[in-house]
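Listed next as structure tokens is one chain, alone, in the form predicted on its own.
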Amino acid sequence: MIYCAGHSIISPLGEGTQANIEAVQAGRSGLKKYTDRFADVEPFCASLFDTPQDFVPLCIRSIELALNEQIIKCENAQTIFILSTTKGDQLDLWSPAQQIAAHFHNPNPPIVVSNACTSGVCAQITAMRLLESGLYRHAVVVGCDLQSRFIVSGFQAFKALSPEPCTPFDPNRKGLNLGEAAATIIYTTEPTDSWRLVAGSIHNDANHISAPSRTGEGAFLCLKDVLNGVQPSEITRIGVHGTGTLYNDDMERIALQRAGLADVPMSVLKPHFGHTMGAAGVLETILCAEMASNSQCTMHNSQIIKMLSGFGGVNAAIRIEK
């Protein structure tokens, strides 16, 4: 069994898990119109840090919240460090991996995963992987992207971004927000008595280099596999990647009814912390566990799913018990 040990999350709602937590359920969002963040940039809404974040201390920080009061030793060559990030720090994946895995005196070559929206759950995957494979006994992912004038100008040359705040799944939905974040979860084979990973997916629907297949193939795949074991009436709770957009909303939905998922209650979270890119899938993984385990419907041995999509036809998920 894979165990979480520790989690932490940094956005511009609050610093830790719990600070964020309570954003959320007070109805609170980071979005906000900016007209002059980024030269030469036309105005836009997103969820951003009032003052802007350098990528290695924020995961630094991050990692530490999340180690705090754990008896795990980084320093051990039975930990692995895992980065998931789209961008890294201005398109530099792994001189940041480096330092971070330095700075807390860990032995082993960190591992970069960067495979776009779904970097966060791959990254996931790549710890449980590792951990029954014998290979280590802990691993540390962190989930970090920051907005830059590159990724706000590509965004809206694909005339994905909304004007406002997103409303994903809604009939008249006017694309994404961007968001930054940094979060991490703490994977062990010890036990704990936290949430755990115990089912994960990966598929390419190879249709197009940034629309999602018209039949939610891979994400009806990865969700296939992720049942394995399970019916779908089990599942208590699904956190959707929910961007805003026409298309990957419309994929979702088709992919959930093929699965048999369709009537199992969402967690919607992009409208309070925007599209995080490499941080989501970490950050939205912690939120939809922790905020199930604090619900009065939930029941105990919950079954969460988390899924997220990407450009390029990458979709990934995971299942965690609680």
Contents of the next structure:
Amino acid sequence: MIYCAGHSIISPLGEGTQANIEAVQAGRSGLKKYTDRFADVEPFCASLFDTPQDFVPLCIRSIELALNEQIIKCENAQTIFILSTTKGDQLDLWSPAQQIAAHFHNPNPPIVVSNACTSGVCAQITAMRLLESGLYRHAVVVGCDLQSRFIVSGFQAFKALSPEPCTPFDPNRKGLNLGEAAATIIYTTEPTDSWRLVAGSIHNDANHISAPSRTGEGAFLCLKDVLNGVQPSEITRIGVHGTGTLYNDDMERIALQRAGLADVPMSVLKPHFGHTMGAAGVLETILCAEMASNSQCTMHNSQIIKMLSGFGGVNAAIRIEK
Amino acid sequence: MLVELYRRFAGDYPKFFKMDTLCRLGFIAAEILLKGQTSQCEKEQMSIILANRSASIKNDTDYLATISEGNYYPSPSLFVYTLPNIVTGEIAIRHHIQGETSFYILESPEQLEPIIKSYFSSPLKGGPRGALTGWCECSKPNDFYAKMQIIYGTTD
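Following the display of the form predicted on its own, present the structure of the form predicted together with its partner chain.
Whole complex next, starting from this chain.
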């Protein structure tokens, strides 16, 4: 078990976790239609920063917002930096991680998790293992992706993008929208008064590199693992991936039914932020955990599951306790 | 060279020819290690954890060529390989492995050791576990390197 010691979100909806919570509660969305943002690309709908951002400074700003220097000393060798991203800084993943860690004077080589759209959850699982095995005491997990001509053209070629704001789990859903964000969670081995990461699991469908399993195989195995020690009825909320593509949402429905979780309330955040790729797992974990505590939940103990799936047939899930 | 190795060690998997170089490299390394082996653990407990320094840069560059200005024909079949973890998925499909698949971008192969160590020490579930793990790098055409091993352990 590892404990949250700070978090932040920077998205087109606002700077800081609180600003983003308020935007979601007010029903605001960062999704807009773009016709000439990238050359040659067909018009698309996405959640993008008004002013194009630079990758490394954006990650640094996100980490600074999340840091509580009284608990975490970045320059300490017991702190590890973990970056979750799919495309990094214009296709370079290693150098930006190194620049971010160097900015905070961290002496360890950083770790980059690049596990497609599950990266943000996988990065937290990596942090949990490294901290639980005693190799480090603190982890700075930052997730970030910025959109580009490269990514938008590829998703369009795949016919995965919805021309309208996405409608996950709607029978008439038309596909996903891409998004930009940076989000950070600081984890530590010492108890804090915030939420804690108690379990995490990653499984492959072993079925197809770009289509989810029809039986939700990998996602089901992940859910089964993170339910170890609790009953499905104890789960208070599930943050699904909910991209709004036909196959993803159906796969998740099947996996949730197989795991006995069909009746648990679920959160879908893509209509507010789009699919923020490497940031998604970090951003959505923060919002699921923070907003669960702000709801009129009468139970003392919230048990939240966050799940994600991605290209390469990979699925990941974590369980957060509050 | 990779095609020659494919003919020598596999030869029965035409999907190989659709793969980018990084996937072909990982596929062959895994083929040499796993072929004819009886796994010592359940397929849900066998994992594939690989790393490199330059992610999917070689295939990223190939995809970029399909969206160059004045010659814009984005290829979905190239785009899907613009993620480094696709090689772990290709190996998982070939060998019916349903455990973890993870891909890390690291400074050097040594940096993977503590990650693997912590994977085996995480007490998610008891029983035998295995991991196909190592370095799988292709930064330029005809410039590739893979070094993999299978590690078995138990978390009991």
